[in-house]
Amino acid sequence: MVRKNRGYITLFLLPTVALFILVYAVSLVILFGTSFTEWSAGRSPKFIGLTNYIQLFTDDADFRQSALNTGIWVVLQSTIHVAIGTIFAIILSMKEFYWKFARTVYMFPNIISGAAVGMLFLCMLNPDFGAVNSIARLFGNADFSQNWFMDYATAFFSVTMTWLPYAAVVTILILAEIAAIPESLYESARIDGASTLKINLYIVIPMLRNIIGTCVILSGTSMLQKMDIILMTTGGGPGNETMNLPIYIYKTALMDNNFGYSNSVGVFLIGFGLIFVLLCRNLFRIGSSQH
């Protein structure tokens, strides 16, 4: 069969690989190559061999920043944002009235755009008339109004929290894996006399390893490409204070004209990315087999 469907084959394949070759392939070689040049608009590169790289690590602080930004916020996605994922979907596993109510109305900010994200927290933050601001005032505390995205004190937390309660993805994925345990295991373990709280530390949780290490991977590198909320909010201000790699490569590239050094800065976040799965990998032991 497969000599006969060799041309269909091939027929098959060669859009999706086109497509592949020139989304990724390309860009990849582009980032790679050029990541040792010296290259603005306009002018052709010119090879200067690890000079961005050294600069990078040596004599740049807003790279510093955005990278000690990225680092911190990829952590918090992936132990906080994870647990609370976890933690909502083991209670919508046990089916309460509200658990379907729960699930879509958790979804939402999920689903829409991160720049309408952004915009409502935007608006509900705002010190003239945001809803945090004027409920702080009903309470009589009138020093909390302030500008939580421009001020230096607030400014990292409140992007996070842009993101971080948002867990519906983890919370589904995690939902899936509970509803295929088989329910002979919780039988078992109520007739032994286990409490729900028992029946999950000690068997829901352990068995949902592969699912939580693959949440973790999830969780994390979205941090990588986070872009919309904080151009939205703070645009990575104020002064560098939620300034990431994205908006770093974006102002660099985009803004300054500086391809090539903005490129050595896409290849450390491929790297960066790399070297976290691997460990995510390792550490959750992804693949191998759970009993």
Partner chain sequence: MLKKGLGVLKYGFVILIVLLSLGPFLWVLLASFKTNAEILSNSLGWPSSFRFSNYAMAFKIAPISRFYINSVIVGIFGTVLNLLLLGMAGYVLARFQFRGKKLLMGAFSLSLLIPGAAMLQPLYLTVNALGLYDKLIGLIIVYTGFGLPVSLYILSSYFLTIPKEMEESAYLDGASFIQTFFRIILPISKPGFGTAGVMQFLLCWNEFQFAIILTTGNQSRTLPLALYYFKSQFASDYGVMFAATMVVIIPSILVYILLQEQVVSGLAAGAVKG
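Can you now output the form predicted alone? The one shown was the form predicted in complex with the partner chain.
We keep it simple here and write out only the one chain, dropping partners and molecules.
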């Protein structure tokens, strides 16, 4: 059957392969090639060997801070974010009277654009009229005024909280996987006297290994492209306190007009993402049997 339909399969794959080559493969080759050049708008790329990479790792404090921030956010998103979504999914899977309402409400932050979420938090954390400062003044110091996004002590935490707790996508993926677990497993466990906690710990969670691994990859890699909320709230500041690699690439290329150097950062970012995905695949043994 496969041989008989090989022509049709090839025909239907051609547009996808062509788009991949034109949009991704060619772009990756250009990105990698120009990362070894001095290149700015209005000038042709000039080959300079490993100069960009040497400067990147030896003489660029902004890059090191951006890479550190990106790494921290990847770890937080891969652990705490996924854990929140998994726990919430397990609670909702019990289908108590509130589960449909809670599932709908929890999804709201994920259907709003990043720019809108950024504006929402800018208003909530505004030092003059924001809800957080107003509540603090109401129940504490009447003169309390904290600039959450522009204070070095609170900026990183404030930006992180604009996305870390909102794991509705993880929750939905986990819920779908829980729904596929055979009811007979639950019944056998209950007959043996297992409590709900033990059923979740020893049956449900082990059966979720593949999907949890997938969620870790999706959540972690989402931090490798996070820009909108950071640009709306802090712009990477104060200083470079909340700057990540995508913001640094954007500023280096479009504000400093240094495309060759920004492309070397882009190569590092791609390598970082590939290593992260491979580590997660091996750690969770994604695709292997769960028995």
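All values reported here derive from a predicted model rather than from experimental measurement. Numbering follows the first chain given and starts at 1. Here the rigid core means the biggest group of C-alpha atoms that line up within 1.5 Å when the two forms are laid on top of each other.
*Asks:* Does G271 move its CA by 2 angstroms or more between the two forms when the core is aligned?
*Replies:* Result for G271: no, shift under 2 Å.
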